[in-house]
Amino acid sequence: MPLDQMPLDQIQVDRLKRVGPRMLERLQRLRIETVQDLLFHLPSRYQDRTRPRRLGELRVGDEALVDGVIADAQIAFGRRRSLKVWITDDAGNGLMLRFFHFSPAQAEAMRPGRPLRCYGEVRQGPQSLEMVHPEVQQPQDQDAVAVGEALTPIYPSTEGMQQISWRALIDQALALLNASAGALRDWVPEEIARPLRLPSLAHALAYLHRPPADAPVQALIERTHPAFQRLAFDEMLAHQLALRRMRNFRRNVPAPVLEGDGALRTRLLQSLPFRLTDAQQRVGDEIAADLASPLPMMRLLQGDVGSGKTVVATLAALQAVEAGYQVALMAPTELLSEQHLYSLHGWLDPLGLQVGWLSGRHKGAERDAMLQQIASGAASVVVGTHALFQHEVVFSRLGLTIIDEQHRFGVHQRMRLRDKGEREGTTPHQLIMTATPIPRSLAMAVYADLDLSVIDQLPAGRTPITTVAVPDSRRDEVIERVRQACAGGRQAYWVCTLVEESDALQAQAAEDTALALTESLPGLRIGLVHGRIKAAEREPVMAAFKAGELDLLVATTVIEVGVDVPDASLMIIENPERLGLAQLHQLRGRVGRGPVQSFCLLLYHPPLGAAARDRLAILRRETSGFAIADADLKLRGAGEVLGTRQAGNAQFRLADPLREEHLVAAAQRGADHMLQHWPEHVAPMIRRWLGDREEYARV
């Protein structure tokens, strides 16, 4: 069948022009098999070469097209060799091009009074503006060389693949488009699309690709423009569909129904040293009933560092295992799933009962011994990472799931483990928890297969911790800052960071850190922990500075959740700038647990960028997590607060649900009347979106 009648979906792009096999093995890193999928690679930013800048009137930062008749040049010997090309205009003003690299050639054409067209971005230099290898047109006059009738497009690509062979790959696709009205199919009914007033989906993607000369270039830049709104509708639309679709599947399973006699959460609610808040009171209540009915729970339970969410899921466990089911805890790291465990110890083995720990450090015969405990249902609450969803894990009677900090799990993460219940026809509940506290609105928008429960309050006798930022040249203060309150019988964390992502040269970072500590503050007790030392190592690190035998705790951000020291009320964040405002919040969070006034000091390196000053500023100004929730996401996006960057995690590639936050109450609604009235639409348009997903695939 001839190309220009085909469905673009089923056209692969191998059958495009100079698509050859090394061309699609780099359109296939991207994800790119089908021309729809080509269409669908939006361009990241535009260029404007429809019309040429005065040289007088260009700024700092600025991407132009510039003419100009060449002054001078000359090559310069300094550090680097370089052509130093001087161009001017007929009002005289004048602009400096440097080449690193050029031929001989290159330098003799640059010949006084011939004429120049270039591109390239502005830059401050030595003496004057300047653009740096800018794209270089020479011809016999001025007039020879067209202006761009569009926007030119900048795609996101990969290693070996130029902008001009997208624009060329474009170019095809944009005309197959053209050649059919059915060559893509716009699966959103037209009384869905309607009241929004947005242009087509085949408008909104030949405009994107093609903007015209006289295009409101910021509206595209910012992601305003219609065009775009009309993609980011369609992608919003697409993952309500798929959330919506894999809840009523699985409402449609049902679960074992938890009442417990109330016996076990009884005495553990007698035996704590503290009364639960009205916060926790009411999000038990909901969590209780959920457990109680025989459809699957399935809630994310929000709230801040330090709000008592660990308690309240322990009341869940316990409401479980009355119930005569086991109960599965799963971590994202190793550290943060030894915090649990010695938390749940010391509840539960009052009450008999027999905690469970499976991590990847557990080899032979250990590893055999908990597996077979896991098994024969004498581990009753079972903590582990994700060695826990492994095929060799076989749980005796699985009818709770907790998974704490779900944004660095994925969907298909907290599913494989939920499986490991399944029995008799019947699924797990499922109490997913988070510290990154989000508007309820855009938390409806990106987990809406989920309920959602919020602990809004703290806990009683709590003090504000007060965060003062403080550059690093007095470093010696700080130090001595330390050294007086741990001889006031205080404790201290120093945390030690990285630009690296480098496991090995954040551990490097803390051990030349702890060394440099211990000379200057001789007197006092200080231990240290990063990723890279064995959990048999770190655990008696942990628990004596728990007990109160170490002063001082050098780290690296491995502990930045879980870790719980009540006397511990003095926190310095060395290189704060480096991290982002929910990690820092984290951080700060491991002290102010106690009544004793707390302090976070953020060590930083001047001068500090524009952003790393507003994230500091807020972390001065605000306590709350809420209040840094969306501080952050004005800041950075919804993507990378909520952790949707990273592989495997539900993720949005247009849209931004803050940005876009009109469209997520239409993408509801749109979702619940496609699901009701046009349900063979439903799963090409998540196949568009969201391709074949573990985790939607399989519903």
Ligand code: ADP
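Keep in mind that this is a model prediction, so the values were computed, not measured. Each form is matched to the other, and the largest set of C-alpha atoms that superpose within 1.5 Å is called the rigid core. Positions refer to the first chain, counted from 1. What changes on going to the form predicted in complex with ligand ADP:
With the core held fixed, residue 520 shows a CA shift below 2 Å between these two forms. Core-aligned CA deviation for residue 101 between these two forms: 2 Å or greater. In the core-superposed comparison between these two forms, residue 86 has its Cα shifted by at least 2 Å.
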The other form holds:
Amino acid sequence: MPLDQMPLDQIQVDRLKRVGPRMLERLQRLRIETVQDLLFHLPSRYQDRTRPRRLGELRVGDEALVDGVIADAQIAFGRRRSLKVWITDDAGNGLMLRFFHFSPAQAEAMRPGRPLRCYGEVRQGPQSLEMVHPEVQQPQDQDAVAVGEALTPIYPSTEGMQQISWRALIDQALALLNASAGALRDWVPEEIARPLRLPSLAHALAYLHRPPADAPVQALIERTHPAFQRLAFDEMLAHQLALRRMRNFRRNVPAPVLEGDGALRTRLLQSLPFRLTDAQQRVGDEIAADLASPLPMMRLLQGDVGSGKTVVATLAALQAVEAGYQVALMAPTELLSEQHLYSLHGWLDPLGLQVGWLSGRHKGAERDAMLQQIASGAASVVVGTHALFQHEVVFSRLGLTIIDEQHRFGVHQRMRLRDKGEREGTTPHQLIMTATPIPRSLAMAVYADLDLSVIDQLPAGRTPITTVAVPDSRRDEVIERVRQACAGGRQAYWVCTLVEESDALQAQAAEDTALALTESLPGLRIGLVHGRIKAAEREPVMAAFKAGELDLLVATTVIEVGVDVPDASLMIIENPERLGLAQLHQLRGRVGRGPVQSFCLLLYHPPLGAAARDRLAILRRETSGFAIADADLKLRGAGEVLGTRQAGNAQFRLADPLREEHLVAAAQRGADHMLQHWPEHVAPMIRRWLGDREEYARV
Ligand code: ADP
Ligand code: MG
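Now that we've seen the form predicted alone, could you pull up the form predicted in complex with ligand ADP?
Below is the entire complex, every chain and molecule, led by the chain shown above.
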């Protein structure tokens, strides 16, 4: 069949002109196999030569066309000989142009008073913004620049592929797209696409590859143009479809119906020294309803640090136990699993329930005994780290899996957990908890396979933490502050941080600090915990701190999650500039858990870089995890915050669920509609955007 009558997803790229074996290999590296794939390889940006920018509006990193008049030109003899040309504009702003390679004639041409038009990337120079080796145009050519060439697409590339090759390939793909109406199926049905009032798929693709001369440049560069929005919508829709399909597939296997009579839950609630907040109550009801249904629960519970997720999870656990099932509670660190064990003993021992604990420190006979308790069903609730998911751990009747403080997890991990609990035709319910709150629309976009519950309220009586930044030149004052606080009966944390991920170095830093503080603070009772201290030695220290028998706990970031000592009201964080916002917020959340005013001192090492200064300013200003997550997303973008890359999570090529927030709900509704009414469109739509990505292909 002639190429121009074939659907584009059937045409292999090697049928195009200019594609030889080497180029084929390069394209494959980018997972471009068919002409359809090529067409969906969109420019990542455009060079804008349509209009000159004012010198005063340039920012570092911009690629811009500028007009100016030469004010000064000199040959500088530094480490490298260079030609420096200072241009200015009517508004009196200036820009340095710097050339390292130039002929005498070129230097000669840079005479003061001459107008100059340049195109280049703006960088921060020693004294001012500058462009290194801009393209320089003769003023008389100015009007000769064809506007059509002015907005040049730049394609994401791979080694050995020039932009000019991309353009030549895309030209062929666009010609085939236009050759026949059937070249590219639009899998999105009319009733979903029309209300969005966005261009057709073919039109959007053609537009983005070859923007017309009068295209609104800014909208293209900022990706707010309707053509871009149409494709971003399609991509989000494809992700929703993939995740929904995965979820439906999982839901084909029933979960046990965990109704329970409420007896254990009532007794726990009566024993608590507080009442649940309305938010805890509401979220608890959502979970209870899920557990009582044979559809496996897959719920993400978000709640700020200290919002009281543990008690909500414990109520869910008791519901499972009432129904005769076991519960696995998984924590990301040994220390947090110990903390949970401690709380659960306090809450569940009086109810006559046995709490199991599977830890890396259990060896030999002890470990066998624990495995036996899990296998026999004697242990109702079993706490542990990911060691819980090793395959020699066999539960008698696992009804519910709870995963605590899971900040970063991708589709892979979720799939693996699902596989773990599946036995004899049933699958356990799943509750995942996180203190990294993300906006609902973003959660909907990236966790479309999960239901979402949010505890959006802190227990009453908490006083917001006051956070201040102090340079480490004032360390003595900070130490004095610790002394006074402890003398007044308060407890404090001193957190040592290091950039290196090395446990050994972290541990060393904490040991040195503990030693130094013991010397400067005679009379204070000081404890030390870090990742290198064995659980058996760490536990008594934590217990003593909890019981108020220690005044000051020196620690590494191992205490980041889960440590809960309500009387601690002062935290010092050394070198906070080394940590990210979310981590700092987590750490700080160890204080402010009781009614007294709490303080967090960020003992930084000057000078601070701009990014670190921003982070610390946000932390001082904001106390809510939601506000901090929001700021973090703006600073770093969704991919970084969610750790999607590392976690093998769904990655978007074009869409940014923050920028395209207004389309998320429509994509979700659209996915449900397509699954129901257009099932045969689902697979090709997913393949178009996600290819055969392993995590989705398994369904
Ligand atoms: P997180 O959501 O960070 O895991 P925790 O579950 O550790 O928070 O709860 C923090 C502290 O608040 C604990 O000491 C817990 O017992 C207490 N707490 C939980 N719910 C309430 C409530 N409704 N009123 C008062 N204190 C509560
Ligand atoms: Mg917690």
